[in-house]
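Take a look at this one chain, the form predicted alone, written out in structure tokens.
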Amino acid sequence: MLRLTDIKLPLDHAPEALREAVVRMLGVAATAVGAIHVFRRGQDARKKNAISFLYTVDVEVADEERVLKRAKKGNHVALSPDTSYHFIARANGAATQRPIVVGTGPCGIFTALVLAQMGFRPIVLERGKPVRERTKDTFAFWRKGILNPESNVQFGEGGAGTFSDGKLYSQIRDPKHYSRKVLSEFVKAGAPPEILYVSKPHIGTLKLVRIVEELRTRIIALGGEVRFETKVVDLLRESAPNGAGRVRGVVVESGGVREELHSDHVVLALGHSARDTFRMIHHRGVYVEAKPFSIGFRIEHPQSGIDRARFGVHAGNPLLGAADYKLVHHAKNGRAVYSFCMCPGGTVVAATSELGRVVTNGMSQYSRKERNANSAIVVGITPEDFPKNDSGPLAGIDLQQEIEARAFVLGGSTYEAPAQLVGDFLAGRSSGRLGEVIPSYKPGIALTNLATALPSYAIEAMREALPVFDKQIEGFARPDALLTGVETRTSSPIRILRDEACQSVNTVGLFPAGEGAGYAGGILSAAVDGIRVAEAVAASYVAAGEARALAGGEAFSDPASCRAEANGRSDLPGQTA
């Protein structure tokens, strides 16, 4: 099949439009050209009053090679890539142990699942519910403000990424096309098969509840084992006196009870919030390092204000959807400030998982359809502003905990969240009425002022941005936009560093990965890693003589990609969650 990229349709084109442009691009017959898949769709909003599809499709075409050879330079014609998924190993039964891997978000799902398809029969740990159970403790503290520290927006089957946009798409370099493995599988579970071509897909919270179901319940049909309510609380690690190691397992606790379970593999997919089980492996004597991450507010503006301001006299039409934004301006005290997880038509809705303290995130369905767009306008931070204690590479962890200890109090000490309009956040003065924003965070938010929130150097970049931002998005500095406080989940305080084959650099068979690693950002993201580092635990068993490796596997060939998302990715201006 040959691949046409850049192929640019009005909005409202015929059906008949797209495989017509794909003749005269060919210069061929219309009778040579076969069945057209379309790849991506794209929208070129610029001109937001001529907002255009661009398309990249797959064709079916006679005499491929002449074509070929024929398509004038420029054109965007080439071959199209093999996106399908090669397995690299096959367990043969000689494995005396079951790979073990920790937490159940988008990350530890493919990771098990690759596994599991792979026949190593992963067991997966989960210290929170399964996701149906989890909906109903986190609607019970949006509702009543009744937390459960073990089950809630970051602990439980989904991950964080179940209680929001649910975005699928990255910044990410993916030259093996693992993402398109990760979007088929979601395909397969339920999710509305479009996710394979719009260029931004998304699923939302009430599909992603299904899906993940039915990817567990695929796990296990292939030999996998998932426990619930099933904490890992210490590891199992041999040391040597120069601090290297070699992981033999972990310790868990369920219903009170302790046990021990054995393995050479151990796969940390941990997310971006589990603070108490970072602590445990640093003094476990697991090398951690301190890793950026982005403190700041969500933003709430009517919906419908940013459909017309980006996309003019087209707002509103359902082949566009409720429109979205991403922002980025550098202030002049050397901080970055960028829009990150935006929702449209989505909710604010609060993300703690610890008693006494307040935390933002956002949230869609996948219809779009609620009142207000909300993102979090972030601040980005390093070690040097983290607080100088003996937590070492933790003290990120430690300043996280402040800022939302000081929201919960300014809040009034009952979970509802700070908020602030944008008007008397400029201007420096406390709020006492809301405008026509009207709220979407429950269990409530608390009109104050939110100087002292976060650190003076974040609400200056802050007041700085915003208007230059409404130069952007007509009416995003509005005086009635409402800031809420805070978002602070923006990534992972820490990174486990890991080797080439995606092991942790002290600890041989630990295998850290995804968001709480510090190697992803975001839903596909994270999945990604999940699959990378499944392979990377298969090549082990191969390594070990407990598993075969398959032909067109590729994964022994690139010994360096464990290590190319290391860099911060989730930290960058534009990622999302």
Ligand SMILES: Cc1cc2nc3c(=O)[nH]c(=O)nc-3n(C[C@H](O)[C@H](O)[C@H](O)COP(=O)(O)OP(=O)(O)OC[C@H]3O[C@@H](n4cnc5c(N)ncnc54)[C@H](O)[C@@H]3O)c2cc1C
Second form
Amino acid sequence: MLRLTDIKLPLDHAPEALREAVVRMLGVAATAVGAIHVFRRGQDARKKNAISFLYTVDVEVADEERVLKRAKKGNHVALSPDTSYHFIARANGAATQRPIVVGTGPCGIFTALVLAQMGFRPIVLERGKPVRERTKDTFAFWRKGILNPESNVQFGEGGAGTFSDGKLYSQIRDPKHYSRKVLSEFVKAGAPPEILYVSKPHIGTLKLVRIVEELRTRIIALGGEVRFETKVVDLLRESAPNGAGRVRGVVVESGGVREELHSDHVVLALGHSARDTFRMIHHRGVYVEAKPFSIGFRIEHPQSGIDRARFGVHAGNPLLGAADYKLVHHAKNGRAVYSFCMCPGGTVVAATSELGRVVTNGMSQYSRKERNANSAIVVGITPEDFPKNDSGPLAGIDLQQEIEARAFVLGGSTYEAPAQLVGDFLAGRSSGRLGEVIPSYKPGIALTNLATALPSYAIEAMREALPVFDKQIEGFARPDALLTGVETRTSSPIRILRDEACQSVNTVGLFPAGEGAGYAGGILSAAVDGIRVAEAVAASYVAAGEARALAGGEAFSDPASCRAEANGRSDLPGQTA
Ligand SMILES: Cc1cc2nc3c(=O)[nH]c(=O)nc-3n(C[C@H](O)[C@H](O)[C@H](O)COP(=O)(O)OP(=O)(O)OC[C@H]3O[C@@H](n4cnc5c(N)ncnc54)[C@H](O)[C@@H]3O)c2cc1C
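Form predicted alone already given; the form predicted in complex with the ligand follows:
Once more the chain from above appears, this time first in line as the rest of the complex follows.
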């Protein structure tokens, strides 16, 4: 097949226009062109009143070689690359020792799925509940303010992104097309097929719940085992006097009972909120370092205003859906301020996993039909900003907890979130009543002054950035736009450093993975890292003679990717150190 890129067509083009454009581009007779598969459909919205679609397509064409030769250089025609997934190994049957995967977020799910597909029968451990039970607990918190610290927006089957907009795009380097594997598995599990080709796919919360359940069913059908309400509370780590060690398994706690599970292959896909587990592995001697993250507030506007600012006369066109945005400003005090996790037509959600703390985040349903648009406006911080205390590389967690606890008190100590109108925030006065923007946050907001909610450098940088953003998106700094605090869990405050075999730099057999380990920053990049780590685990079995490498499946040969940060949440500039 041939791949044709950059085919530009107007928003309201007729269905046959794409075929006509392909025929024109190839300079062949219409009868020579067979099936056309849309690989990607993006939008060019630079001119808001003349928005167009940009297609990349794979085309079956008669006499492919000749057509390709004839296509002029720069004509955007090439052979279609092979984006299919090839397994690298196969376990030696039931005798192979089972790997342990901790966490059922996108990273843990994809590590476990790919390991199961290669015959390794992983044991998957999750501290929270199955996704449907977890959904009830999460909704109880949102509606009644009753928090279950083990079952909430952060913890439970599906991980942190289950109650989310389900954005599935990323800026990671992906030479082996692992993202394609992730999206294809999502589609097989019930996601809309369009996620394979639209440039900014998203699934929304309700669909994600069903998909997560289906992926679990498949892991189990392939010989895996998934244990819920089973928390890893300790690591079995043999250690040499120089600190180097080897993992031999984990200690789990379930229903008040502790049990040792032995394995020489343990994947830690913990997510960024497993603060107790981070402390435990640090205490056990696993090498951990501090890493930058960002802090800020959620901002809400009417979605209709964002649509008008971004899409002009096309606002409301169902082909475009609800508009998003991406904003960055470099403030005079040296801080980067940027929009993060923008949720068109969505709601601001209560995302704490700890008692006495308030944390915000955002989610949408697939339809993105809610009244408001929201995003986090956050300021980048580095380990130099962390408290100088005895916590060493974990000091970023102390800072997060301090900010979250302050927000709890500012909100009235009831899990209502502290909030302020943008006009009042810029003028430095408390807010007393709402304007036209109705807050979506549940269990509710308490209007106040957010100036003390974050360190002064962050407040200063945000006060500078909002009017600048208003020049890019008219109405962004409208006086009654609403800020809700606080956003602290934008990414992990630590990195569990790993080597080119994706293993901890000082603990053989321990595979830190996904967002919590500092190697991903979103659903897709976490899932991609899960595949990468599954391959690394399989490669270590191959090296030990407990699995065989597969012909056709390229050997695990991308060591740089294990070390490199894959902090690929598309709206997350500046997070990669
Ligand atoms: C409300 C919200 C909205 C978001 N929206 C988006 C979005 O639209 N698009 C996007 O790309 N990203 C989004 N994100 C971020 C995204 O969810 C994360 O980047 C992603 O989930 C990280 O995946 P992970 O598998 O590395 O970790 P997680 O998804 O955090 O999963 C970690 C899992 O490990 C479990 N666990 C932790 N400790 C233990 C232990 N000791 N024992 C057993 N189990 C344990 C946890 O319960 C959890 O299920 C959102 C996040 C939130 C909170």
